[in-house]
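Next up is one chain by itself, shown in structure tokens, the form predicted alone.
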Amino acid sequence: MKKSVLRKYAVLIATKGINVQKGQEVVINADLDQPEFIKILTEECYKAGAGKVTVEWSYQSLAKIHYRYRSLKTLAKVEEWEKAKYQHAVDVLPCRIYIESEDPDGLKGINRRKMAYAQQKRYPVIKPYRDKIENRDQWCIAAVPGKKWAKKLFPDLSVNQAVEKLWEAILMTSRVDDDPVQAWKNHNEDLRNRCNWLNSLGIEKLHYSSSNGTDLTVGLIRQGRFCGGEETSLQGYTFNPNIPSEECFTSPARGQADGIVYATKPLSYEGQLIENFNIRFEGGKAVEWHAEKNVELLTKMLTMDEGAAYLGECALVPFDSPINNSGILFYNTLFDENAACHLAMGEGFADCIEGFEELGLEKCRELGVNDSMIHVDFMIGSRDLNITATCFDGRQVPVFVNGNWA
């Protein structure tokens, strides 16, 4: 891929993604797949005004070795230097960039029991730091091609050809054209208009139905609102948390979901794929689930903590979306969730509550925003998905008809 195009992408992430301000710190999390792009991105963050940029590298194969040889006690411990690092994030509020490129099957064979135990033990220590950062910082998730990810999508191409093909798909769906910054200004305005329409309805609950068997009703929070595209931190800085993004989303009311929903795309979770699964809800909680592949991993996900079995997000994405129209199944949630409507298990978003700035995190959770150590999106959109809103004033309003905006 031409460096001039990659630089446009880097500028987009630094300016519209995190919108780094003069003197702010930036932390970039990335795998080892595209060091040249990370170098470009780092430079563009500095050009945009960053005072300090730190890159934190990860490597799936190394993670598997750690989980194989470290004891449960060691894996579960949050070291003092880690606590100091989290406290630094609370004090400084660095902008965070997550660059995804992982192999969708890269953690296959990892010791799931060890991983779950470690995550569950570490979370109560990390959570207070996370809560203090919530909604205060700017962050952005974007992607670059990894070789194994590219070959998963394009197995008949050579490695170099597959990587180039995946670059093309990432840049196209991320609106990296002649002027990507302006393209995102226009896109944010479109998403904002759609959210304004949804919020004007006063929706009490949404009913999802599809010929695949989906028949689910989800209650919404009266004080809730739909958000999409550009967000604003409590510091007053706008940013785009996902590049790409096609969704208008809200956090549903905890305890108000009944029926069954069928996933329409595989879910890449912790470096492994869960395929052809469904979840049945009663009283808001997942009470039964099935999967043709990796049902044990699905069970682990839904039982990570008490909140993991409840919904944290309802997101509306037209079936006729740029990502879906690309014809590519990305095996990556950042892209696949923006190909069609999706739900998320686990943590909800406090900023989906009107006036959350004054209410605070705990009050938003009291109003019905779910709390959990996980937030996992799974895709439910299909060509014949219908979504009907029941409004607080009793009206029935079609929101989606045959997979697209009504």
Contents of the next structure:
There are 2 protein chains.
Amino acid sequence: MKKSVLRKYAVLIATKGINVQKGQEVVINADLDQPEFIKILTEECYKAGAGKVTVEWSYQSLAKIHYRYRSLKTLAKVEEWEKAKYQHAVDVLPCRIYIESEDPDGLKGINRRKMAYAQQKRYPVIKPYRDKIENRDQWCIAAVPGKKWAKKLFPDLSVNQAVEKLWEAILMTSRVDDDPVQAWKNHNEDLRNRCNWLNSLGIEKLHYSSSNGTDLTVGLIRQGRFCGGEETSLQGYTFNPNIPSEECFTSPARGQADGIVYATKPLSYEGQLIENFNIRFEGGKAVEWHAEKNVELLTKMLTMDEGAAYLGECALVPFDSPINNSGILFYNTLFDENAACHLAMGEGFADCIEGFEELGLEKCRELGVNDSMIHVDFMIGSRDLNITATCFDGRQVPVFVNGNWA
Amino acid sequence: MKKSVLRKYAVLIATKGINVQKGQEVVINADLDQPEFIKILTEECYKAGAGKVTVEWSYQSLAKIHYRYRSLKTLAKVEEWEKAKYQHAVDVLPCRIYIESEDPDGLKGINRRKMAYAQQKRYPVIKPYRDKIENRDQWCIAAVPGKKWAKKLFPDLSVNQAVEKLWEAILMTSRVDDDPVQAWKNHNEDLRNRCNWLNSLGIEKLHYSSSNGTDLTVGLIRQGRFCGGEETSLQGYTFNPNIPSEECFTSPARGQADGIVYATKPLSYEGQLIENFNIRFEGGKAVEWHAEKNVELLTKMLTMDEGAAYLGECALVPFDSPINNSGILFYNTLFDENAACHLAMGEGFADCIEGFEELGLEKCRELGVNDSMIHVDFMIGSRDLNITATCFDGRQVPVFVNGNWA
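Previous: the form predicted alone; requested now: the form predicted in complex with a further copy of the same chain:
So here's everything in the complex, that chain up top.
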């Protein structure tokens, strides 16, 4: 990909993505796939005002080896210096950039039970730090091509051609055109208008139905609101947490989901695909699930902790979204979640509560925002998905008809 | 390079290099150049018994950007979590593997003054931790090809061919043959015999002379000893700190060096080359120096701190060493220092003092082991270098004649 185009993409992430402020720290998490791009991104963060940029490299191929050879004890332990590093993040609130490029099948064969156990043991230690950072920092997830990811999407091309083709797909769906910063200003405005309309309705619950069997009712929180595109941190800085992003989303009311929902795309979770699955809810909780492939991984996911069986997000995305129209299944949630309406299991978003700045995290959870160590999106949008809102004033308002905005 | 050969090399580093013990932590420092090899090395460390292996990736290309954009203040600061990480290293004494692959010219154009200032500010904070680790841990420096490094050595080859050729040179000089572990057992025994002979002489001072103008006398420490190849940590574990290694070396007496010495190979320091230089010593201290290229970098090096102007090492390597005979100038000290006799400016080795385990670091320094934040080797071996020992009993013993062991 041309360096001048990559530089535009880097500027987009630094300025509209995290919107780094003068003197702020930035931490970039990246795999080893595109170091040249990470170099450009580092430089653009500095040019945008960053006081210190740190790159934390990871290498997906090592994960399986670690989980194979390390003991549960060493995997579960959070060292004192790691705690000190989390405390640093609480004190300094660095902007975080997550650059994804992983092989969707990269963790195939990993010891899942060991992994889940270690994550569960580490989580209570990390959670207090995470809670103190949540909603206060600016962050952005974006993507670059990895070789294996590209070959999975375009198996008939050479590695170099596949990487180039994936670059094109990423940049197109991320609106990296002549002036991506202006494009994102316009796009953020569009999403804001959609959200304003939804919020003006005063929705009590959403009913999803589709010919695939989906028949689900999800209750919303009275003080909740739909968000989309640009967000604002508690420090008052705007940022775009996802590039790309096509969704208007909210945090549903914990305990209010009944019926069954069918996934319409495979779910890539921990480097593996869960395919053709459905989940039945009772009183908000997933009580029964089936999958044609990797059902045991779905079970692990839904039982990671108490909150993993409850919904954390309802997101509305037209079936005719640019990503869906690209015809590409990315095997990556950042993209695939923006191809269609989706739900998420696990952690909800406190900042979807009106006035969450004053209420605080605990109060938001009392109001119905779910709490969990996981947050996993899965796609439920289809060509004939209908979504009807029942409002607190009793009105029935069509929100989606035949997969698109009503 | 064939995977089976790389695996032998990895086994060599894990077992003879750091000689990792059951349950020990291992930290691998590596650039992004050869992730596949780092994966193999990680696995072989686990197979050899490591309880936890961490890879700390770095990317040389980022250094220039950081030093360009960051303030002196942020560059000089050691964060609390970094101190906690050093403390972890003091407590746990992880084995350290340093895998070198950097471009010898990779830091050309970097802001040297800023870099030196930051290093000088950080050093007093880090030093207490480093002193507590020194001589207690097992460590090993080895190399893998980087693309730019390979192209510098073999500019007429394609990148892939150059990388392959550099692999061959690294593996050949590192004795990675059919049974590299046995080859290193034999090699360590050879070096031990040489050192035993030197130590039996009771050398008071060494006189270096060569037709290139070198005429230098260096005093040794009475309690000093020559070491080479395998070392033993204070915990009692053997390890090979350098792969390859051809030298018998000792720590000279601080304050006892007089005369002039001419470098016989370029010195690659902080990613840049200092060429055709000489240093004149008086009372142990470098008092005058000249270089045809990068004299200001030499000045920076010799003035990093008080101890940087004093010698930290005298190493004896035959001119007909395998590395010198390969005809390759590696532009990397790990190799080039094993091509010829050399000296080092800066930090000396306390473990070159007889009984250093009981004496402790401070006492060793009182005896004449130099202290500095730097340790930089430079080559002085030549075809006609003669080294004559004056022993404490008054004998004159030829040690090197015409570049090789007498």
